[in-house]
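In the form predicted alone, a lone chain appears below as structure tokens.
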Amino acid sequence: MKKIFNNKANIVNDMLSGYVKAHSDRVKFSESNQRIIIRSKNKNINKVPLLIGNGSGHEPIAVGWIGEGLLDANIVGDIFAAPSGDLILEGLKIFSDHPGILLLISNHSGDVMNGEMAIELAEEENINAKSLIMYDDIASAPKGKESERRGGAGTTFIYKIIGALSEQSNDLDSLLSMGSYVRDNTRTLSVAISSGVSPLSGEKIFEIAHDEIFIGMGVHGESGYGRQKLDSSENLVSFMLEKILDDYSFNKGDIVIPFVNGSGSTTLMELLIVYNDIEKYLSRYNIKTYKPLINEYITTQDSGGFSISLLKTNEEMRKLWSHPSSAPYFHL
């Protein structure tokens, strides 16, 4: 089980050099601490700025998602690991002059315990920042359950939807209604086929059999529908799509945004062909699609997988899905 790096208790931390260094013209450290990276260009201080905190070791997402339409700073735990509530209210505090801030939480315990906790702490130094639970795994909660669901990756949604809206708008109760619609439109299944390697542990971080797949599984190798035998990309499609829609009422002529995320070793041949599968099968229910995503942002190290993610979309969504963004690693 390799892996490439310096010292284990250095991994984050080198990471993150590396990354504002390669990207210094869009991001930066915060003066007050080199876990928090926002942007290198201040957003408009009468602006609603977007945070969020979360765990490395899912690269790109959410450290490379920092710039203009999509996230203002993210503050980085460790390998899997949420950051504390006290970093989390340090890089609320860096917008405290702005008229509002979102921080997004993805409904995960101990993201969910720790953001909430610094969204009291705020509440206590008269900071106006507001919380936004992020879920849309259909495998995690069953239907009418859909506050219990896992954050997967149908919350890039909301990322880049709030994002754009973030950068015309200083309201935040605005951009929580948003967010909060879009959360309520998307639904996705994702399926794992190997597992990654910690690189803490130097081990897998689930075991799989060989000719298995595993349909539902979280981001960590949480549980989910259940294993089943390797299948044709067709057939496999066909399943999911069919759990997604009948978990959601898609109708003839909807536009969806279909997102195919990998897991992290997936190749791009193979999520391609995922997506001509995708497309084949909406095609046949008349739902049309619009500027889908398709490459490896959600990931969990060097795992076998995907995801596939549908939003039922409007008009104004539509419309902010295309805004530009300024994020090294976010490209539609």
Contents of the next structure:
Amino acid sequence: MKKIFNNKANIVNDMLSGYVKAHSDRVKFSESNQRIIIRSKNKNINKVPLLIGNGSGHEPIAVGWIGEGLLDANIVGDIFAAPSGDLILEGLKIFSDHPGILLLISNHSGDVMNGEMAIELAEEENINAKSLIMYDDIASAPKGKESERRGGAGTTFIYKIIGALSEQSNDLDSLLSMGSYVRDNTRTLSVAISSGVSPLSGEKIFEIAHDEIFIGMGVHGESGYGRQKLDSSENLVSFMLEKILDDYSFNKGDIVIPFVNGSGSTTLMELLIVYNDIEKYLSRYNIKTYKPLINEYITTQDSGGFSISLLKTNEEMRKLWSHPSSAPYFHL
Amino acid sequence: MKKIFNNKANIVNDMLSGYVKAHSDRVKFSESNQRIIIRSKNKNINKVPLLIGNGSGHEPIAVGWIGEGLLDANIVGDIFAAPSGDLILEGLKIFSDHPGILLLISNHSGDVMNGEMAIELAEEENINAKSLIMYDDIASAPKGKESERRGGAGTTFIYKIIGALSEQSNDLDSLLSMGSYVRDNTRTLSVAISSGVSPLSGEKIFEIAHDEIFIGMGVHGESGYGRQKLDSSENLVSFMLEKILDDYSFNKGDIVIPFVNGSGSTTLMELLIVYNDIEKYLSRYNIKTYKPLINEYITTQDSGGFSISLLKTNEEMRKLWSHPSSAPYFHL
Amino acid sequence: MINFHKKWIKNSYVKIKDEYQLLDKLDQELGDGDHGTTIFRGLEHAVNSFSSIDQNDPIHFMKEISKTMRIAMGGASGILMSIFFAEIGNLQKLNSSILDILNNTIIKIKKRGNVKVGDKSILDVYVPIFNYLENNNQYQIDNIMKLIDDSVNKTKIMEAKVGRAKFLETKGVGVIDPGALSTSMILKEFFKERNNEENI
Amino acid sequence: MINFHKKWIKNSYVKIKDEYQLLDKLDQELGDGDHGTTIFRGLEHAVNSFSSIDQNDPIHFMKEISKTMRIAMGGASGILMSIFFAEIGNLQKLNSSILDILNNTIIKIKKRGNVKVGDKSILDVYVPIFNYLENNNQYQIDNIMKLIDDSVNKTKIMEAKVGRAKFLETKGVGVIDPGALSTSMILKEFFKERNNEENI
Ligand SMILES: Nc1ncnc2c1ncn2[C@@H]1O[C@H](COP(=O)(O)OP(=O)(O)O)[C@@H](O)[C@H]1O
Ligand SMILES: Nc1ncnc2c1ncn2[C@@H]1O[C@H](COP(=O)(O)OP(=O)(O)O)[C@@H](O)[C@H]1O
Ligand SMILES: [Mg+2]
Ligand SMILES: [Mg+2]
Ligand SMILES: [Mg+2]
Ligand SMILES: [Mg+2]
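Cool, the form predicted alone is there; where's the form predicted together with another copy of the chain?
Expanding to the full complex; the earlier chain stays at the top.
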């Protein structure tokens, strides 16, 4: 395995230590635990903090998104493993003096179980914490069963929009309702082109033939719509957007925020070509775009591929989306 | 070749078209030529604009760095090919009403010849344009022959610092002198771990054994200090920083800006681990760090590897370094 | 009793140390390839934490062990597999019934994992043993061992309804569930050690 | 004369179209693997631009061709290889001397490229022909062809002092310079076509 690290067991700790040293103006370790990263300058005590726990190996999400206008804390699990509920609880406790706490949970088995455990334990300690389960990946469950879908790159819209909203002293329920509103207006579909190498096993994470791609594969190689031959950006984008537009009513005159997320080794050159084809496709349907996000944000090591997410917006969402954030690795 | 594009001949055009559509609030095509990207909102006519021409395939540099506080224009060559002097001249002409124009040139054969040709042609047309040749890669020529070195990732310090300075209505000569001062205080060394695939040939750009790395390799596979076995981050960082500290007097008490640049497929996880080891190493010498840059900025497609650049700073440099920029793909 | 618990955990750790790569391989086919590494990490932390836990109360001791494993493992398996370890604290004497412990483990896994028998998971190992013991006051160690192995093998033909495997094209059919296999190893070590100590 | 220029460029284009992959391969060993693609792109644009250039003045015609190639090619080779194309506009009659043209080409390449004979570059093809023609008023086409081939082959053992190859561990020793090879193809097409037309 050609990866640069020291001791395999310390990959996550070394990475966090580098991150906190590099961006000490904005982030720091929590006092109690070095797997909890918080803002250097805490959020006002009257505002509702936003937290998430997630496995490592997908950087910059979510550890890179801590900062004003975005997350307040990230509870960092081992590589590809959600942090335990105990650890998430420790994160929630840091903010027990706030009027409420919102725990974001991306819909994956481990994340949900541990997140729910943390919320239950918090309740027992009279901490006002609620969770929002995020899902958007249309390949992982059919229409009508949206809540069984996995959390994909489109969950980014939720982080950013309620991250901005939470700076405006809104109460927990407003954040929850805006969060689920954003979620319900988001659709994501991904394509895997080549597998990255797991730092744990030193092996490829999944197998895929040299001329094949995989539509709808999850971040760890879980399947979706199945394999296809490699095709042009234009055809691939058409295929993917057709599925997305079939799944949800993106209509003439709508203003959508597109997010093209690279999985790791797919170049920005390619992502921009893909974006060009997205714009062309949407303009044929008279769907307008607003401040797209195009880069590597949710990666699976050095995997090749990308996802397309669309959020159908209203004016408030757009304002919150473009609200500045100080997070070291989130940039519109 | 598993890359996502349409027609091979249109890769650069499609990419630029996607880029300009995505970030139309900040960048646009020049009226005369779609290979020249400029700011949407021109710089004040009394200020000196900053331009660079360079080959594509290394995104986000330099096309992603157009914006207030950074570049005014990028003349975009084909993949791995500097744009011709004729095209660069067209870029310079856009700014002929400004008091002066600064053309940055990264020290590579094609870039230098075409850049110099453009400056000569501009002179013939009485345009006040000067160039600054940028170099920093210590592996490409020995100490004492600094001006023969290649331009590497450390040239980023020049872009950013004089980009900020140019917003303060400084004249061309002050920009030139600050630019060369930054250059002379910058040192870079890179390591190649795996080769990316050229979108032109569909082949690997260079060959490297499965357990080997290459210290000092140029962005297109040109050689440096030779091959070594893959080693821990700590040992690799020690080796590289030793070379850099041998080459230039970074001393106790100095404040340096470190830049860890990923070449394409090396993960942010790894870059942060490397940064952690850089901090440890420098702190042993009592060298302090200021606002480091850590991410993929100068890539060679999906190549694996990274470079370490150090800039020895003074207060003015640090102020200019942290001056905000609106460029879509440059973020501290 | 705590010496028994410690021996069992230690033996499980040794067993998993030998087999974690196989478990990773199975999880590579069904999930993200880390199950062996994960359970190994959990047991390693458990073994290393012995000396720092008060050793007077088995309930307390195993709660701490369970928490240590849950934190060290994380993921889907940490929270689910640690349940049995917490419950086992209730085994106060070597010859006390394990039925309640298995019953509570099963109830809690079902609830937390939102999982049923046949969904291709660790549950498919616990439930058959519970059923067997419910119907057989006495048991032969060899029968238990065989039952556990059989239960694991049956997961091979199951379609996954939970975990990452449920998103596979194949639903994981044809591959043994790694969680079931590691659970079986830990359970076998439990019954083996119990048998040893009874025979002393 | 312009028909001659056009035929020569067309023939060069056809030749390079056949050989560009070999040129890419050489440049993959010595540089960034694009030399064939680059010169092919340049000649393709040149051929496609014929109809849009005023065809009365060879000097003007070839200046435009040269510029078209320079822009289409970019990089190190575009600016250097286009020099010969601009100079060739001065060839007003088929039987006029090519010495001045080669001389000017060589001076300009040396200056722009900061390059000497023996540095492993396109210069190592132009200079031997210039020397030969300076010493031989008359020439045999076969001799010229052989001389050009020999010059290219000699670049194989040279250490690169310019271009990307100078940064290689090997300095490129053992590999023919791709720029020299493509230049040789273009020069050979030139002398061949000149020979054809003279024989008509
Ligand atoms: N909802 C669930 N209920 C029961 N067991 C589950 C559930 N989800 C996962 N598992 C078990 O966990 C195992 C995978 O564990 P592991 O690979 O360590 O976790 P992760 O999926 O987080 O990487 C599966 O083989 C399965 O036995
Ligand atoms: N300074 C120079 N002087 C003369 N020829 C040069 C010089 N630099 C490069 N060349 C020629 O250019 C060729 C490479 O061309 P090409 O691959 O198209 O350009 P690039 O190096 O920009 O990719 C080399 O083989 C060499 O013959
Ligand atoms: Mg996992
Ligand atoms: Mg090139
Ligand atoms: Mg797993
Ligand atoms: Mg080349």
